[in-house]
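Read the single chain below, which is given as structure tokens and is the form predicted alone.
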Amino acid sequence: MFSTIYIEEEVLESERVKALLDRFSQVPQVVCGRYGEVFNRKSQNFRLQKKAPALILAKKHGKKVLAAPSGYGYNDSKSYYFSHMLNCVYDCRYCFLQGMYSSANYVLFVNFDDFEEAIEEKIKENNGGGVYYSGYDCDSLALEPVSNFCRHFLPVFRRHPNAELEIRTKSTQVRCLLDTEVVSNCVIAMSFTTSEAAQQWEHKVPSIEKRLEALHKLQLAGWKVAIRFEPLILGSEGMAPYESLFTQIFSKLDVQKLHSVSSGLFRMPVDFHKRIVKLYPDEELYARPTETVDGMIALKSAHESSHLLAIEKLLLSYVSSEQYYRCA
């Protein structure tokens, strides 16, 4: 699974680290001072690393709970995100993480107790409430069998029923949830693009069918689930792929019980986009016309606004306006 495991000297005696090193004793292990020595070094080959990434076990310093970007969330509550991990096991061509980091290696911050303390402090500041997103800098469930993220953090939110946790994912690793008593203030939000987009740009991601089956099992078990249609990328096929996708999803799930449904256009910071273009100089997606607004790159299309409105109109034929929001 990992080409090498790097371990910060500071966390060598952590019980979580010892258990992981015992479990992956056959993988080469290297001790380092700080994770940045490996993760942030210059002249790394992202594409080569992606074929055989390393795992870096580290301690997160500084702020651990940050304000969510404007327009990221689904209600007016104070919104935050926390990242116990950097980078994703999947290889989606449109993902901003490939422009954010120079390394394709995974960083797992093992000081979960410090994250827990920071989350509870923020919950207290918000009179017991707030929305907390996991899955902004990683896919929280994809490495669950290694990280045991859910095992640690679900009880935190069980203790604070007025605070809401959203776990955003493309993973089918839901056994940890199905084997756990439902946490009513936890939402499992699954991201989808059309079948055509998935085949072209979502490498290593479980199929739409498998993701839907995972969500179906979660719904039957009583978990709150949500759908995220991001990013919306229209091709020459027009609306037909979205018509097919919506039919597939909303015929499989109990629509009335969906927590929320959102859509969002392709966008990322200008600097990230420039780096990704260098990674994929022949990628059709990055040869499309773009426009820049407030430092963010978006795909430019004469019909983008009308297509977005058409997609929203179609969505609202399946879900209520109270369930839907547009991610800015």
Second form
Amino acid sequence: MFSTIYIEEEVLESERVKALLDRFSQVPQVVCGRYGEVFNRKSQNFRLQKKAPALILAKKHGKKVLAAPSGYGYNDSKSYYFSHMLNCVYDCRYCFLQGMYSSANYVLFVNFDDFEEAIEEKIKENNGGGVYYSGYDCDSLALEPVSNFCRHFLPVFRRHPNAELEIRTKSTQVRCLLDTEVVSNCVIAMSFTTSEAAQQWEHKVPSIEKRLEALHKLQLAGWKVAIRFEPLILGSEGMAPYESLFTQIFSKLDVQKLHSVSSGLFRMPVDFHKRIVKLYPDEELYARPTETVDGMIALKSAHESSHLLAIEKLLLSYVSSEQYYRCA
Amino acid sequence: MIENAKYPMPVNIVVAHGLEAKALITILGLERDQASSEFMEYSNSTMLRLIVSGMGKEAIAAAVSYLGKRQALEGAEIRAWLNIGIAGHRDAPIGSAWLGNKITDKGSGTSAYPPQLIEGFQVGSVVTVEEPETLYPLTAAYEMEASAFYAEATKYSTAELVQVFKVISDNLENPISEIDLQTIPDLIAAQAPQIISLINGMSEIAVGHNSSQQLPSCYHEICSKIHLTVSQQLLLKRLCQRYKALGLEDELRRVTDLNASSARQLIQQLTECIDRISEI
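Given the form predicted alone, state the structure of the form predicted in complex with the partner chain.
Everything in the complex follows now, all chains and molecules, and the chain you saw is the first one.
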């Protein structure tokens, strides 16, 4: 599962770390000073490291809960994100993480108690409220059997019913949720692209069918689920792939009970895009014409607005306008 | 035998001592490269190259720098770098060997962590010292070159393709002062299957990487015909990559055959054409 486990000296004695090292005793273990000695060094290659990623167990210093980028969320409440992990077990070619880090190793911050404290402080600042996103720099559920993220953080939000937690994922690792009493202020938001896009760009990601099945089980168990159509990458096939995807999803799930549905176009900071192009000069997606607006790069398309409107029109034939939002 | 391999092996092997080279020359089917004057060099038809640096950090850094700079002039493709050598350990058996997954420079106290992409090898720590170590205080292979090798080689390649492989030649029971130097080639030769497997693994990664970065032949033809500034070369390179990624190499050739009057015009024509064809 991991080529190597690197452990910061400072967390060697942590119970969470000891348990993980026991569990993965067959994986070579290397003690390091700080995780930055291993992660994101110069002369590292994200694409090559994806062949055999390592796990780095570290302590997160500094700010642990950050303001979410504007337009990220689904309502006007103050929104934040926190990352107990950096990097993702999946290998989606459109993902901005490829340009954000030069290393594909997974960093798992094991000081969950410090995150919990920071989240509770922020909740207090917001009079008990706020929206908290997990899964911005990683997939929150994909490494659940290793991280026990849900086991730790769901009780935090159960104690603060007016604060909302959104767990963004493409994973079908929902056993931890199904085995737990529903947390009514927690939303499991599953990302989907069309079947064609998934096949072309989403490597190691569970199939659309399996993700839908996981969401269906969660919905039946009473969990709030949401759908994220991100990133929308318009192709020459027109609307047909979206018609097929929407039919597949909305015929399987109870649409009335969906917490929210959103869409977001393919966008990323120019610097990230430049780095990804260097890693994947042979990738069709990054060979397409682009345009830059306010430091963000997008695919150039004369028909983007009309395509997006058509997709939204189609979406709104399934879900209500109250359920839908467009991610900036 | 590795010299019969039908695929390229873009790997530079760096050893400190001629005795470490001796077995490798046989195992890898290498021949003395007469053109080199500064260092003893060996190579074969698969692109494998071996250089004998001399002992110590300064010597190995100089050898890596010498070879790296020369190869950088020969082309843009990256090569893997592998340091093979003997080391001492407190209690590891003589003849045991591992890939270094942590290299600590005893002098500076800093450590480097070569990413481990290739499975199936024993791994362990390596400590680089200025003088031969006789007490072996840490559970690590003690030697005299790895930290400088890694620091220098990562200037010419990506860290994933820079590795050190150490064979234990001395321990507390068999101290360094009693090493019979003539046994060194045998210690290295006993690791032949591991060394060949490592070279194969590193070659595969390097070749895969270089293949993904390969430019259409058209690029080189244009560069030889038209004068391009450095920034124009970069623009043209990216345009050629885009044509290739989009499966439009025929179109690339068609546009370049239009005989543009200048590099600027050619780049403009190529840009307009690809943007027109590929815009959704």
